[in-house]
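First, one chain by itself in structure tokens, the form predicted alone.
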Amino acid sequence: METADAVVIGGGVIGTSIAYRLSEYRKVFLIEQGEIGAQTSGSCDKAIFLQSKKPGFPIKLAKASREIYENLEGELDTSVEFKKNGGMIVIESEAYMDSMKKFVKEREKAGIDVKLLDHKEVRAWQPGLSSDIAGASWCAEDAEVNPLLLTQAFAQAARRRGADIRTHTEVTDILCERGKVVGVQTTHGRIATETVINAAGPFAFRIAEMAGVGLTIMPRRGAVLITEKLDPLIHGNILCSQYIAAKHAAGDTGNVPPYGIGLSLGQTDSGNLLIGGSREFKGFDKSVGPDVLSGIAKHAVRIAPVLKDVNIIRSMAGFRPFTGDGLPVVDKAKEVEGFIIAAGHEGDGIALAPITGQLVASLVENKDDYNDLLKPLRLDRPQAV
């Protein structure tokens, strides 16, 4: 039987970040049922937004992660296409202006460099947007990164530190004795360990069940359209006020737009535009219907008419791990000693991956350097579903 100091389950951006941090001083195995970054981390946009987070603790957590990004490429010794190009949230009509003024003031109070632009200032920066928009909030601290490169970079850096990464390997059981983790059973053998980190994203509830731990995380499906390669068309990243409404809603009812559609727009280094997105509770069904895809396209063209004649070459769908209160769970399970959960980041996995690795390392080492960030992420917090 193989042995490890810690086993990380999940090879997305959260799991690889954790493996990288832990492998500095521990013998780590990372188990991934498919390829590294092939699930949620490979089906998302590239934005690292601060202003889209709620005031208070969510912004505090996002800022802590954003600070790590400043030096991360040097630390990982590779490019992850990190760019500090800023981001904006488009205000689609004057009807939203008062609420967006409040939005900006709240974020200024939280210490974010954000300001309100009128429609002329917006179009000077983003000429492809509609002349009918009322304005936008602009945050110079918003940034972007290539999610696939980031996930691979964390994995490669973990390997250099000695981590053993097993792909196409499925965890079939968490082995426990007398209330303690003693190992992990996989499709390719058993690994003896006293520490298991559940970083399985939308599948985390299934891993928790194996350990006898209750975890309410639901898959929330999202779709993104991908265009042909184009000359630079978008500067930084763009969201719209409808996207923010859908992001912070608890479900697909009430004031949430059909299919949870809201604009997210960015452009990759290779020239492809990523046009999102949607939010639906459809289990693990990846078959997105034409109404959703056409709805995303129509909404995007209404805000950015420059997209009207752009060719869509494919779409992708992924599952955000939804907790209900917009925050992930990063905590030790009280029922089983040695079982740690780091999941439920929903659409903020890319933004929060760097700090999540640090938080889990602190938990494993029983340090108290991140207690202020860990306390609101407890499994038993009252806000969680």
The other form holds:
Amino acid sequence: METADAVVIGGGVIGTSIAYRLSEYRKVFLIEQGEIGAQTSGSCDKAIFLQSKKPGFPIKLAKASREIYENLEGELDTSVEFKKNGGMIVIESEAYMDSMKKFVKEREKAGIDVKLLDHKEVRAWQPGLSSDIAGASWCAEDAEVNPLLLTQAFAQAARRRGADIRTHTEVTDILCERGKVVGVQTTHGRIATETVINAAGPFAFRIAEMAGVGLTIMPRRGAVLITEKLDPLIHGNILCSQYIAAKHAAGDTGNVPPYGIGLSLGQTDSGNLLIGGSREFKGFDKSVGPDVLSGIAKHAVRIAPVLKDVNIIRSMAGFRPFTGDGLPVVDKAKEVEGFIIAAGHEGDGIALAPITGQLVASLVENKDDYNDLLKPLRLDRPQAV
Amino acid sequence: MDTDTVICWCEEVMLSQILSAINAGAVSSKAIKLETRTGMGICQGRICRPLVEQVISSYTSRQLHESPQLNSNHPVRPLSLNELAGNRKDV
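Taking the form predicted alone as the starting point, write out the structure of the form predicted together with its partner chain.
Everything in the complex follows now, all chains and molecules, and the chain you saw is the first one.
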């Protein structure tokens, strides 16, 4: 039987980031049921937003991750198209100006550089946006990255450190003896290990169940439209205030727009625009109907009329792992020694992947260097559903 | 083959790049797409997909159609954002 110091389950941006960190000092196996970065991490937008996070702990966590991004390309020895182009959240109506002022003030207090732009300043920076836009909050620290390249880069760097990455391999059981992890059973054999990291994103609850650990993570479906290649059309990433409302709404209740639609707009290095997005609870049903896509299109054209004649070549849908309070779970399971959970990042997986790798490494090594960031991410926190 | 061959016209991906992906462990058109951008262009694989699948079956032990096929998502053909937006008034 093969033996590993640690087995990471899930080859998305979270699992590969963890495998990269852990393989520095350990023999690591990464088990992925399909392809690297082909599910949630391959069907998301490309923004690394700071200002969209809630003030307090979520911003603190996002900042810690954003700092790692500063040197990540050097560390991974490849380009992941990391760009510090800033980001804005636009508001469509003067009526929301007061709440936007509050939004900006709260973020200034949290130590991020955010300022309020008026109608003219927004249009000067983003001429493609509607003349009806009332204003926007602007954060120079918001950045962007190519999530496909990022996941591949983490995987490659982990491989260079000796990690064994097995794709098309499914985990069928977590083997435990006397309350301890002793191995992982896969469709291609058994691996002996005392440490398992569950980084299976929206599928993490199934893996947890195999270890007898209760974990409530629900798939929240998000759709994104992809356009033909265009010359640079927008600067940095753009969200709208409706996106923030949909993001922070705790589920399907409250003030959620139809299909959870809110604008998320970014342009890749190759010139394609990514136009998001929706948030819906539809189980694992991947077939997004034309009503949702049409809704995303309509919302995007209203905010950015410059897009009206741009061709959409494809749409993609991904399942964001939803925990209920907008934060992932990064913790050791109490019931089973050696079973670690790192899942539930919902729409923040790209922003939080770098820090998640560090947090898990800290847990595995029994260090206390990240206690302040790990405590609010515990599995038994009261907010988690 | 002495000279290289273009497989994906939209993203200008050469046969040699696809073969390096296969050598690095890729066994499906999805993996090759994610690593090389093959099929991510305006034609969305309508032209290159059969070629990619043939390359996979020639250079790996996988039979044609054994590897996971790429999905085709909406829209089936490119259409403008305005057309897609239609006349919805509720969002």
